[in-house]
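Read the single chain below, which is given as structure tokens and is the form predicted alone.
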Amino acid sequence: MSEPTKMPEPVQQVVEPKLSPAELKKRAKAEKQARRAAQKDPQEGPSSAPALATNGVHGEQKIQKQSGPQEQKPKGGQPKGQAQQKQGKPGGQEGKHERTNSIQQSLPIRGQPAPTAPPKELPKKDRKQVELFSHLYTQPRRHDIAGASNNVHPSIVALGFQMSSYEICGSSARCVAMLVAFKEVIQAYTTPREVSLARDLTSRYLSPQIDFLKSCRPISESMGNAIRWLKKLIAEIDPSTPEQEAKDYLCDEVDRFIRERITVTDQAIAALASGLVKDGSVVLTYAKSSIVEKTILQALANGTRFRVIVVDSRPLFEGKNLATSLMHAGLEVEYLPFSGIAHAVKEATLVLLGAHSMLSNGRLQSRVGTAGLAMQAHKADIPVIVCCESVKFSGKVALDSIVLNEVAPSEELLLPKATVSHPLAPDRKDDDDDDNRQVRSLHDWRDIPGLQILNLMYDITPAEYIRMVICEYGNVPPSSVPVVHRLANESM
């Protein structure tokens, strides 16, 4: 009976607490790793330390208890003695592989982002721009010389607020404005050492004053073309040309361009117009072409008797310019607005129009508003007549008024801003909102949220509503567009 009484010794080894020296280091790196993920997410509070602490001791002790009677036989089969010599050895590979993996749980992991609060949703910026002409809102129009380059000459910085004010407005009269500045520009221009001015005058000088004039209005097609034609110009000179030679050529080019393509022609274009104009005729027009203006005083002049009805809009009302000069020419004029556009066809024998551009397509691009009228007359049977130099015609082709066209400022449409309030209703309390008893108006569009103004200057008249365009090549039809844009600008 003396061998049962040796048998409790190895339970109390199993029951007793000790824990080697590989088993207490893991219990402190549970610890160690508890405090570091308290510290990390703060949110998750001091609970989930000590539950990892717990959890490592348990899970220690447990793993002590199921290895108590194979302790001599670990796993893997290597003997108690050579897994004891493992575990003991502080500076091994179990030490290193713990300090890489304490490492690799304190960073963050690669395409998980490390969790940070919330951000708060900021409230969207309404924009206050119509999504489907988003790409015309290049940029606003500039008002002041801040931001642009040093090369801008004074000339074209005068020019560029004189367009973005509309003080100098229209298709033709804009290019000839910004041919003669051009002039002063170039006379203005030193050429560098060891570089040629055929090389340096269009890159380096004349494209900053190009970018000054796009970003205070953009550029009509008839400048667009002077502007071709000027840099071909400037490439054709010959390098041993003398420098101030060289400028005065190209001044003398420029007056003679504006000499042939605009004014003889706008003279030639007026004596063909002037002809269609009968005695007892009505002309329709409307807002305010140069061209078309120049058409009905050489009819005066050639003793015609007729009267002429001029159709305005907001927000340039050029049309009033035009009613006062030719009712200062002694002509009868009868002026009305947009609305009024079925009493004006009912009465019209002939329609004159102008043109910013005339497309490839035979349409017509001109200040919005001109469509609507178009359309009327060939309704009424009325013969549209537009007058359009050969320097306006493009190669481009629209089938709307979207890709091509310009944005104005909004604050144009608005009118004269006036206070007007409402008294309280009686069941309304004294003490509500001062928004509410005052009334809003258009004035207010940018508070007032979905609301957008859209303010185009141009549409696109299709071309079965034109019977006949007249340039200086003569009376063609719209389909004739393209072969002149041809042979006027792309040859020249």
Second form
Amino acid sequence: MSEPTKMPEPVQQVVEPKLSPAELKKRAKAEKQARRAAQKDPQEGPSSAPALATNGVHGEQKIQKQSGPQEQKPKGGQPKGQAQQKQGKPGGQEGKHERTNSIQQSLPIRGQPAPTAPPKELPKKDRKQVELFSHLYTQPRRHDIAGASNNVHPSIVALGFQMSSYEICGSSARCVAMLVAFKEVIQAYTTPREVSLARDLTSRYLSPQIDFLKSCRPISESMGNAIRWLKKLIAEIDPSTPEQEAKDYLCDEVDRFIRERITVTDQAIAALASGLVKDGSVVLTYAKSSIVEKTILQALANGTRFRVIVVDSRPLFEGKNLATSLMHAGLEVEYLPFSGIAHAVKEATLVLLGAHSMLSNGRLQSRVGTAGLAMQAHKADIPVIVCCESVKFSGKVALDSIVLNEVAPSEELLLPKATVSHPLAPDRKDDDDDDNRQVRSLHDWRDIPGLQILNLMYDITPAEYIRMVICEYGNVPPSSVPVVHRLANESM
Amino acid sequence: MAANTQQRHGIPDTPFDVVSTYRRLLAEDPDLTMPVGAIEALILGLANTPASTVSETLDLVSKLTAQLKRSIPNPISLSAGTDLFQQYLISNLQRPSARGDFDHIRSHLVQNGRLFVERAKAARETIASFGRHFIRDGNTVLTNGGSRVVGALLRSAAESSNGNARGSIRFRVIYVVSPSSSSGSAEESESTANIAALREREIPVATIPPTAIAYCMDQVTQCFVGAEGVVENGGIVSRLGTLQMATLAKAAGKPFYVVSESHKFVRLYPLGQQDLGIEQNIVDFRTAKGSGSGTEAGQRKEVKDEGVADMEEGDAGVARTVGAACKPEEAVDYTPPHLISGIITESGVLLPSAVSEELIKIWF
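Now show me the form predicted together with the partner chain, since the one above was the form predicted alone.
Entire complex below, previous chain first.
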């Protein structure tokens, strides 16, 4: 949450850095309302303005919107407003402001830290948000600690930035990293006087950490399950336990959780799934899943002769890492872009997929594109197998990819700029009138009226396309996901 | 207790042969299914062998199981029973309370084993009482015979009425009878007996060859089949030809019910016909020169896992006729769950998706 983005009033800007996460949440909600109001506005006319302007911020924003999408200058015209304006127009004034050397120059790739500060999604330019997915644009991803609660532990801060820049990516990896960080956090905790650890640790100390992580990137289902487990564990600690003892106990339990629910589980799943890879198989996989990688390497270690097709897609290109590591292991790997799925499916005998989450109606939430691949494989009657630890099983139900999803910064979808085409003069951003005299590229998408870019992270694969789900409880059909979820996540 | 069981079954104290015991049990009691026979054989084995510790017992059981599975060409049905028994042993013997009095537990086990067998037999009647409500006046039922539990169900439907011999439901039955298989096999005698029993009860029965299933599908209102094993995803492993009946029923939009005891639920999750873990040698490519299935291994491309090929191959060369399965009563296929409308078990009528739930309940 950066300070200058939203509030044109100087008074509020002074206050802003001290906003607590709760207040931030409130503000996000208020902004959403304002957006909706603004949407209605053109039809309703200015008569509704006074009613909507009950809190000053909204009134301000609404008026801006009414003045048309091109006119985006804040009323105040103060220096902070200017800075904001620059961010809004990527490509202008490289390097002048630290935030303007932005993400467009290099594609974000897993394992490689994304540039530190991509431009923010400016809520007041909310025409740039796809309306159907507006509930997903809660907060822009945090890349700095401004406005963060002051008792956020440094290890959490570091972890948060690693997550928001995809340095730590993947549902299991994020869950493990979070638990490891929580161990440090717990050890750094001292119980205030006159409260017990069991009551204070979760609500006063752990919650700000979790909120910080959420503000960096929405947390995954596995993290949610792990947090729920940890909170329950803390709540069950006997208040008479000495503090250090309780903390050591918690840390041991966290270690045990990682070992039992993720490390050993992964081995078990890899052993089970690798048995499905037979001599002569052609294994098709999409993007990168650590568990699929383990499975394939396990099958190789079993002495099976098979080959692998990795299908990959923009913008994260996670499959490159998988293809490289499998190649180094000595496998024959074919690497295809997503546009080649029809071709890939023709040769495949088995599709192995990782998961972000398995939903209770048997549907799979995974990297966007998975559903397309699964559909192709299903049509070709190739078994689609999902490898998924039970910690990723969820009690939620989704019918489409709209309700549960995550919107990543749209800039990730832009291709790197060709070095020659840099026609934008620094002063161009100020004159909105003569926009059409220049050749525009997608990089100017914020200035092009009616253009929105949607960068979704996940999609939902229907249960009919999934032949089998492999978890540590064995092979189960997708219809048994709620049973395993109850067994694994709710009775622990 | 051990002595007691021995007496009853008249087993000599010589080294215990689980395979011959299993075969004898099945031969003695025509009502016995394979998984129950396997469990009974294992219990007898347990009773006949002195084992004093938990791990020794478990080891013995797993050894006997392996022996049993090796000797049978298609151990899918059998393994449902042995797995169930092993799991029962593990969960019972490894409870902390079990440590105290091992001998007591063991004798209890041997005693309860009989009970289990009795219950498994009784299950068939329960299933029949559930299943007969699926048959209504004017229905035409298609079945592929050979299954004792389907026979019991149809008989029960034929008798279901106010006590007199003739039932109040008027329905017809179409039995699929394979013409190629010679009479005398257990399956055939079973279906002949079923047909005779139904005709006696004034139920009109037609017999058709498997090639006529599609032809008569429009007259059929529903299908009932038995199963050798119900697999984890709710699909079934059943005698060859079940899959095509299910596919045709699905295409015609007719309900396809599986009738099976719940002890036939097996922890197996096949992805396709080639994934059953058994070698059936049904698709056998030949040329004018090469005839032996074993020598022309290169031609049989689609059979990838050759786990237990040895004894099938031995008699396959002798008995097989062109185009027919080597042993009709032993060849099986896998019917995926989306072709199945419901599974009628003694614990109720289940959707295929509920099978995995039941199995998870047993195993965890």
